[in-house]
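Presented below, as structure tokens, is a lone chain in the form predicted on its own.
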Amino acid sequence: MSQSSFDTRAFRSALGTFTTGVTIITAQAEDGTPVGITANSFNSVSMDPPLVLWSLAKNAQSLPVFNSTDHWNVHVLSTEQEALSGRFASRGEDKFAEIVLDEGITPAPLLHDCTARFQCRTVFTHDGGDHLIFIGEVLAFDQSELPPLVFQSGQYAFTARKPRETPRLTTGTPAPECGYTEDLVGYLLGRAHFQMLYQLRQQQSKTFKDKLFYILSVLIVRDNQTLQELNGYIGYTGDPVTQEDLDTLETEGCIVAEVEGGITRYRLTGEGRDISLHQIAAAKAVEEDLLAKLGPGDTLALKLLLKRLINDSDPGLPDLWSTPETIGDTQ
């Protein structure tokens, strides 16, 4: 690859393809003022002795402080600290306002709720073009189970672990050559969904077909629904609610029909609410067990991707979780 002239913007874009963590570097000025900046230039240098580095632009306002102090802290931010990253990346505000600090081994401010923290002493600095590179010895460090915040191509992102190799979901003879494979998103989503339902059914004290539990689940979030309104939330499954379904739940004592102005609406009874709450508790238990195997970082990434997929494939369903005032009239 060759270029007739060096394109700085393209160079920056190319560098942005390298995914990095997001850190906040803090120090204390000679007058005791805390100083902090957001940086993604942090990296390891040596294990023995334990050395790390980061770089700061030579025109940065905080450069004199970091040049005059021996100690600084590196905070690897968690996914919950995106707003904090933005605060320390900006200028002209009190970055430490209302922030509770932990006590460190040096005067440098020590933030909490981070994925990892490194308390360091400057060993030496090195000229790096328009940046100054700080190399420090790690005096103390700690880490948590919080998933890290990352930065890629100018945007914040989340990480997800990739297995060393992708095992086949099934064993035995090779699958026939065809266009249908286990890598299809629809297959993966469907299999995961039904495997979770299978585990959930093992914990059910009362046997209902899935659709009846879907109806109870809708009513516990948004009660007093008509048959048409219920289908607005459930019909997309391809198994719409019928009058027979509602009659079954009413016979079981789970719902009660109320007619007003010629319109029939269905409400949960106390029995129906108890059954639905037990169902939700069982579903949460199954989910927690499965997500514990994924870990917090993969769980967060999975939820984010599923929400994006739901948003991008939404055929225009009413929002079950919005306030009633924001839902249009479905009668």
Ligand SMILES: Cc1cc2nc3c(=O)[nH]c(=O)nc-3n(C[C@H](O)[C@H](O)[C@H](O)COP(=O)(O)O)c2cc1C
Second form
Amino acid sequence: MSQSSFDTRAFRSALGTFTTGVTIITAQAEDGTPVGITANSFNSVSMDPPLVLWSLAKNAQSLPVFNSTDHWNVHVLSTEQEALSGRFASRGEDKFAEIVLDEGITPAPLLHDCTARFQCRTVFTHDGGDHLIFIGEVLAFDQSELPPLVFQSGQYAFTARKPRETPRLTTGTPAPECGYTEDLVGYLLGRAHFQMLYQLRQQQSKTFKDKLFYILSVLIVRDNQTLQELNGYIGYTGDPVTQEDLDTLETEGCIVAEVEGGITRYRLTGEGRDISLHQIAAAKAVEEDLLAKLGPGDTLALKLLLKRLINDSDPGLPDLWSTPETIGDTQ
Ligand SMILES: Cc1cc2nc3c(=O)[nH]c(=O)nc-3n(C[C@H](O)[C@H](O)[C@H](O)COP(=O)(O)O)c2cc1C
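Moving on from the form predicted on its own, kindly provide the form predicted in complex with the ligand as a structure.
Below, the chain from earlier opens the complete complex, with every other chain and molecule after it.
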């Protein structure tokens, strides 16, 4: 391939498919000034001796410092550290402003709350075209439970682990004629939702139908609603709130109706609040048990995908979770 026909953009794009973690690599200048850059060129090299490598662009402002010191630290970033990655990938700002450092075994700055850290000493540098390759011996390392941040094709990502025992995917036999399979997302979402609710129902002391719990849950976030407003939050379920539902909750002592200017609004009573809080605590307990099996990284990936799906399918529901002022502003 001749140099002139080489498509750098396509090359970068093809390289970007190689999915990596994200690190920040830090060092300290002789005058004590800390430097650091975001790098995904980090890789393992050798187990014995323990060696790692990474490459630094020759036009990086931090190059003279990495060239003049033997010590640097590699921080494998967690999913919580995307903003930090952005900060260390940009030039001209004080990257270390307000960052609390841990005590390392060398002068190189040691960041905390990372997925893993490697404290290293340069053993070789190699010319690597427009980059300089650093190979370092690992002097110390540590690891946490925090799930790692991922970088793929120019975007941050989270990983979902593939279980060793792969769940049946697309192998389920479709029902004859209709193509209904166990892989339909609607089926998967519904099944997961109802199975979680089923577990929750086993723990409920109050035997309300689900919709009455939904009403109490909306009122605990946003009290003092009309029937119509409640339906703005609940009607999309296909089982709208009726006057009869509200009357039942009132008879049970969970809500009170207040009429002002001819408009009837519903408020939670102390009893209604207690039932709702109990229900939410039970739901959290069920969720915690199930999510502990997924682990923090998969949980995050699941939530992210569900939120994307919710956004993409939103029929224009009022935002239950925004502050009341914001809702007022948009009305
Ligand atoms: C995800 C990601 C990975 C990066 N990987 C590298 C890398 O491996 N080597 C490098 O020199 N720059 C890499 N960069 C770019 C540097 O972080 C960026 O140029 C930084 O501003 C250099 O800092 P400095 O000029 O202050 O030394 C990466 C940026 C991002 C966002």
